[in-house]
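Read the single chain below, which is given as structure tokens and is the form predicted on its own.
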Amino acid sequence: MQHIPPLWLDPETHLARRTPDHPILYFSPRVLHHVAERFQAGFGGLVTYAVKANPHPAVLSNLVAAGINAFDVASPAEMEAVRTASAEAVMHYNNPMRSREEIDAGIKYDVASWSVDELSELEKLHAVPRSKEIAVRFALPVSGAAYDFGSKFGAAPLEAVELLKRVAAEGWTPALCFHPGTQCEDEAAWVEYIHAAKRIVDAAGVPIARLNVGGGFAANRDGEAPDLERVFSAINLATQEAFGAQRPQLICEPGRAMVSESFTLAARIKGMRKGGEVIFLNDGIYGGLVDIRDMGLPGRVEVVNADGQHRQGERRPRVVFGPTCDSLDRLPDGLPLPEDTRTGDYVLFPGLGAYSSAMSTQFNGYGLSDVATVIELSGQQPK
């Protein structure tokens, strides 16, 4: 028999009755779902889910629930993973670098649109099906992203010119994809890369069927949501500008912003130095608060007493390490937590779905591995 495993109310309910001594991670479906509805809605084109993000299983099968039957792969360990989650699922392979032998597994599992951004990569893509999309991935100097992708991925429109040309001479489905870099804010950076999307198709004489704008939405680091919706309309404004009545199907690949909601990670206070200025948590760098060393501290963190009551304390900052015995196990300096906060409690660091179980180790014997489920994140309401 199938084990189901419990639902929990919210986060303070299961750590008052479980008291657990290891990070955890709550997911609640319903955000997820939430969220996925909202890019459906809002998106003027195909959405489909960056696995990189979080490849969990139950991720997976709960947007393929949500209608999300489309999702950005990596590798063939995502490739595995999204088909177990759904035997029709539509798999964009959208890293350019491959292997011969990933090549192999992707013509495998049926992979339907491929990117490349250099001719000798696309000479190594010989065997895939014609009847495929191959997307030449541009890149352009823009801001407005937390850091971009540029440096490493992206031909230079002229490049993205001569591919796109050899893509439909070769008798593939031509497309052109992009991504304006993580934790984009600004919509600004998506109408520059339309509009040269254009210049590119022009240059090249090559019509497109399809534009994947890429990833890069911003989810919720301070408090106020991104408004996501200001962005969709941008996007779609941009495309009919510069294309018209030849406008492309749009794609995009969220990961960050699809998930990240969805997660809350609590992590133990194992104990307090300094009277309470530096603090030592049972997760850190190498587990699940790996993202907030790169992306900065968020302003949304709660502690709660082994009872799952919330701290009401002033806040004040402090200075947090994680558990290994490495000196770079610490988070960015000033984490506000409250002046009552004990060894013992809990904080809860909300909007963690991205980048968190993803990128946990097990180093020193410590790592992020249990997920609950639960109705309600700390009593939030999805935005």
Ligand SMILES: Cc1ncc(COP(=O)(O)O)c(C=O)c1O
Second form
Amino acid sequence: MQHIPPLWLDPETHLARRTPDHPILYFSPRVLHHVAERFQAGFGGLVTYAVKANPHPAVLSNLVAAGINAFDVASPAEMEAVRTASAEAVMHYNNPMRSREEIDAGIKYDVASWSVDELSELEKLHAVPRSKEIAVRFALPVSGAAYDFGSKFGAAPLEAVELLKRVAAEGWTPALCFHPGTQCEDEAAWVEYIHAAKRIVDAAGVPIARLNVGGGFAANRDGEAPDLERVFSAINLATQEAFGAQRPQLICEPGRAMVSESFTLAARIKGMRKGGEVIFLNDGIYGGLVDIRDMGLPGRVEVVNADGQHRQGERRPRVVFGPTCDSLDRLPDGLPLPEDTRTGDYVLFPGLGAYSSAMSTQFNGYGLSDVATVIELSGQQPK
Ligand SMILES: Cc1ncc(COP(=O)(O)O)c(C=O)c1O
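The form predicted in complex with the named molecule is what I want next, because the block you gave corresponds to the form predicted on its own; please supply it.
All chains and molecules follow, beginning with the one already shown.
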């Protein structure tokens, strides 16, 4: 008999009925479908999903159901997860550093597009069938993102010219790709990259079939939903201006912006010290809150008591520690929580679908392992 997991109305209902003593991620497939549709309607090209942001089987299968059939994968394990979700899904292997065994796995999984940013890595791809696409990844010193992606991967434009020539000469389908950096809040970064892509194409004398404009689309961190459509239209306009009649097909590979909003994380308060100035949660930076360490405190948090009621008191900043014995297990200081917050309450972190469960460890026996499916997330309707 098919197992149908229980579907809860919202996190508050689940918390009040079950009073769980471990951290939980609440997943709303409805919100995920809505975001996937927004990307597919607004982005003028192929929308793929960066599996690394959240490879949960329910995320992958819901994206397939929402019409996403191409995925950015970074490892054989991610390829396996995608293949399990869909026998037909197309894979783009855009981790430019691969072992020979990983390349063999990519060939076995029939990867359609491979990114490369160094000649030695291109040489490692010699067994990749010539019917496949190789996208040269380049990097520019642009700002706008939460942190610099160009310091690890991406050829300088002059190197990209040489790589693109080599890809074409070897007989693969040439393409270009870039990633402006995660949580990129300035569409000017994409515009600059797209014009640079055209200069690389011209200098190489190699037309490209496709231009992959990366992930990096911003998620809602402070309560104001980012205007994705403004970014889509800037990308569209810049591609038209730069390439005109030779416009390549566009690809995007959002991770964070695709999946963030469909999950809320609930962590329980284990104890409070110094008159409530210091709070200990049952999740922290070694668990589902790791992204907060790197991205800073989110602008949205709610506190719910064990009856599922929201605490309404005036907010004051707190020091928040995670559950492990490690003193680094601490959120950036100043999380504003209501005055009437008590031990046993739950802190709800909306928008924590990306880089949460995917990066959670089991350090000290803690970490994220439970996902509950809900219709709504804390009374929020998809915008
Ligand atoms: C190649 C590539 N594509 C897409 C992504 C997803 O980026 P984001 O989650 O910022 O959309 C990443 C993130 O590391 C990446 O490395």
